[in-house]
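Just one chain is shown here, as structure tokens, and it is the form predicted on its own.
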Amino acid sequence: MKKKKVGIPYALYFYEYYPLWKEFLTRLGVEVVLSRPTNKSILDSGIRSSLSEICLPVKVFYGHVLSLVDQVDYILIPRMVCIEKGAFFCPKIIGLPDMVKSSLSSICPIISPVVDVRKSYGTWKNSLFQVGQLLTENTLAISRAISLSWENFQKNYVAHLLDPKVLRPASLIEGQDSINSKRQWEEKPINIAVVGHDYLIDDSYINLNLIEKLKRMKVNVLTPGMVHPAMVKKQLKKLYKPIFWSLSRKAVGAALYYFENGVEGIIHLTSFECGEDSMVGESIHHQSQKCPEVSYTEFVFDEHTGEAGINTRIEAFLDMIRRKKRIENSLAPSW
């Protein structure tokens, strides 16, 4: 019998949950088709098919959906509502299945299980089971696939976080308090934390290849994924008011951590038309004013794909940090 094909758009929350969905579907004998990395064609089709008022990442998501239409039997678009107490996804992500169905009427069937841990029907186990029932009548196979895929997802995720190389980069452990020569600052890479949503940090087309550009400029790039979730929660307790968006909690908690732990600069990535980012950005910017020793800037991305502007801003930001290091080095006592 021919395998059923389920398409997964490689955008938005799939950067975090794709391994779970892929293993679960594969264990049910389903062929998983992942959309290709974002490119000009995907971006252009997403812009044409979506409302102009929505944010760039959602427009990109539309493009990924369209790129899968002729290749699969179903497209998986979960309704992500709540995955932790006291926090939610943004309204556009919650309503994503409805938005896609209303705008793209000619696409193949959409599978949209509800993930809302506040409700009994919205637990991860029940959401996965809903999907499994659409693909097979073997409930025993569904239960086994849920158990194994969830166990592996948790185990691999935690193992990644507990890796000391991930949690505590060597450049931060060593610190910056031992200057053996006046030229040492030039030899060490600059520690820059890039904070924001995973779908901005990991999508090199949207961020105009920012991460690779920084690495080529001898920058040690740190991201929210390198900060343990327990540390993120600890940092968030310092805020005057809680953050109610799950995806932003990770970015803000990581930014607060990096402000206190030896980075020379922080770059906050945001997308144009994102209401959540506009408010979260103010919170991070406010914190940056309490840590003047850490340089801070914000990069806002939209549909424009010209790289000249972002290159100039990166160079200016790194020049500012190097100038500051040069001044600090000249003022350091020579023993």
Contents of the next structure:
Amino acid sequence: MKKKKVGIPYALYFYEYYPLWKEFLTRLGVEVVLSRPTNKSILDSGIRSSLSEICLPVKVFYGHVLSLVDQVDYILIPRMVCIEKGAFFCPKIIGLPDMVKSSLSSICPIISPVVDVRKSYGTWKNSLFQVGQLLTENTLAISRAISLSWENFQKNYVAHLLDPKVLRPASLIEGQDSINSKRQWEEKPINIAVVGHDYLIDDSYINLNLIEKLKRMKVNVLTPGMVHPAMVKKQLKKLYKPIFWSLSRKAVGAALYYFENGVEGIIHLTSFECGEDSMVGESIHHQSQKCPEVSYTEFVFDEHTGEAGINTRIEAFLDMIRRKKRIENSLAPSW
Amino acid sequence: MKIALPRLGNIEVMNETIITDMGHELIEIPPNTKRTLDLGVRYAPEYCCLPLKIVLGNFLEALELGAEGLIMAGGWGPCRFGYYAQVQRDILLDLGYDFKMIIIEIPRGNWNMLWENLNILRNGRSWSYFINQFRLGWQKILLMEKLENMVLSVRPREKVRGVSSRILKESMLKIKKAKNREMLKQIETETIHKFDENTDFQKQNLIRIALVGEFYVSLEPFTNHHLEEKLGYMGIEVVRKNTIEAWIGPIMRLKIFKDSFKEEQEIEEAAYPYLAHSVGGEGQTTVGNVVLAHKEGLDGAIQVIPFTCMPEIVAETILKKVSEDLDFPTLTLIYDEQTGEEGLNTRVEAFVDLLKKRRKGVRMSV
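Having seen the form predicted on its own, can you show the form predicted together with its partner chain?
Complete assembly follows, chain above in first position.
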């Protein structure tokens, strides 16, 4: 029998949950097709098929879905509602399967399990089970695949974040597990934390290769993925009101962590029209005023791909930090 | 304490009942104007939605007048509204104001805060008095809303242009001053009588448009550029789908669980084929209301959205499909801080023309 093919768009929440779905589906004997990293044609087709007012990450998602349509039998778009107590996903992510269905007319069947841990039908196990039932009749195999892949995902979750060979672009991995990382730290005197959603930090096409550029300018780049989830949780307690978006929690917690832990600058990446970022960005900004020794800036990405503007801003930001350091050094007592 | 409440349409009718009568000093925030908007836009994050900016403008004006306590509602997502109070508090604190943010929301674990906030509002009065006043305030809002909904069908039929808006305004002032329910009853009968006197009952079969979309923009006339009046004067009967009653009602009647609210269930069922899950805010309600409006035989629907609203953008995407499937015209108006009105007028007029032609049997592809 021909293997069934399930397509996974390489965008939005799949930057976090791809390992789980990949392992689960592969164990069921299904071929998983991951869309290619974002490129111009993906972005363009996404922009063309979606509303102009919608946020950039969703446009990119549309593009990835369209790039998969001809190659696969099903496309996996889970409806992520709630994965922890007191926090939701963004409304656009909750409505994502419906949005894709209603604006793309010719599309292969969408698999959209509901993940909502508050409801009994929406726990991870049940929604994985539902997906499994669509693909095979062997319930024993499904149960086994669920427990194995879930276990591995849990076990590797922190490891995935810290050493994400699975989905990160090569450049990021290179910097992290290089052999003489200690020497590098000394050679690259500026530590800059880049915070924001994974789908911006890891998508080098959308962020105009920002990470690579920073590295070339002798900057040691730190990302939210390098902060332990327990630290994130601890930092979030400082806020006046807990943040109720799961995907933003990591970014904010990491930003607060870095403010305290000796980085010279923080760059907050946001995308055009991102609703969460407009609010949490303000929270981070508010915190940044309490730590004047850490420079803070915000980069907004949209569908324009002119690189010169971002280059200028990076250079200006780094110049500012370097000058600040120089002045601090020259003011130091010289006995 | 000098307390201020943000503006939302005519919601100020209850301010005296729940603030002044409690022994607080009420800071009356001036009506929303371009200045309110400018103040809000200057200090709010760029991509946050319009209601946050205008309410922030309200607060800034209130603080200029010496307010010490700001009342704001809260929530728990996924719509950004739940986080408004926090962000506004941060912004105002950064600007150096000294005030207390009184956030009224269903607490998650933090019952202390709600207790504390209610006690500030209660100001040492007895609980029974406090609850009584709250109920009276709620009655005022219900009456206000009832009259506002009535005026929507009176306005296109009025004998003298503008008379119904004037009657409404007078009644609002009276409701504001009312001290008990008997007075409210009296105001109601009086106003309805006045409406009847000024209605031309000959006018039948008017074009009816459902007004759906985001809560604040659809209920706040300054923000939506007086859309209801505009349509009314064009001879259109507007059917308002968002009401404060449906928004707070379930809580006021102690039905905290949404599922027990029948109308809401009906709306959800109508939306189900297109949007199977609530997306926060009024996203699913908008889709459901449009489907229901089609069932009820209305001519079209206008969806109003503040720019960057998350749930409504989901709804807008899906409405395109709904409109196609049901052959039901919808118009989406997105409001931002631009205050140019002519563009809006043109679009609304064109939409109304389209509906009129459809009535006559001329089919046009949109």
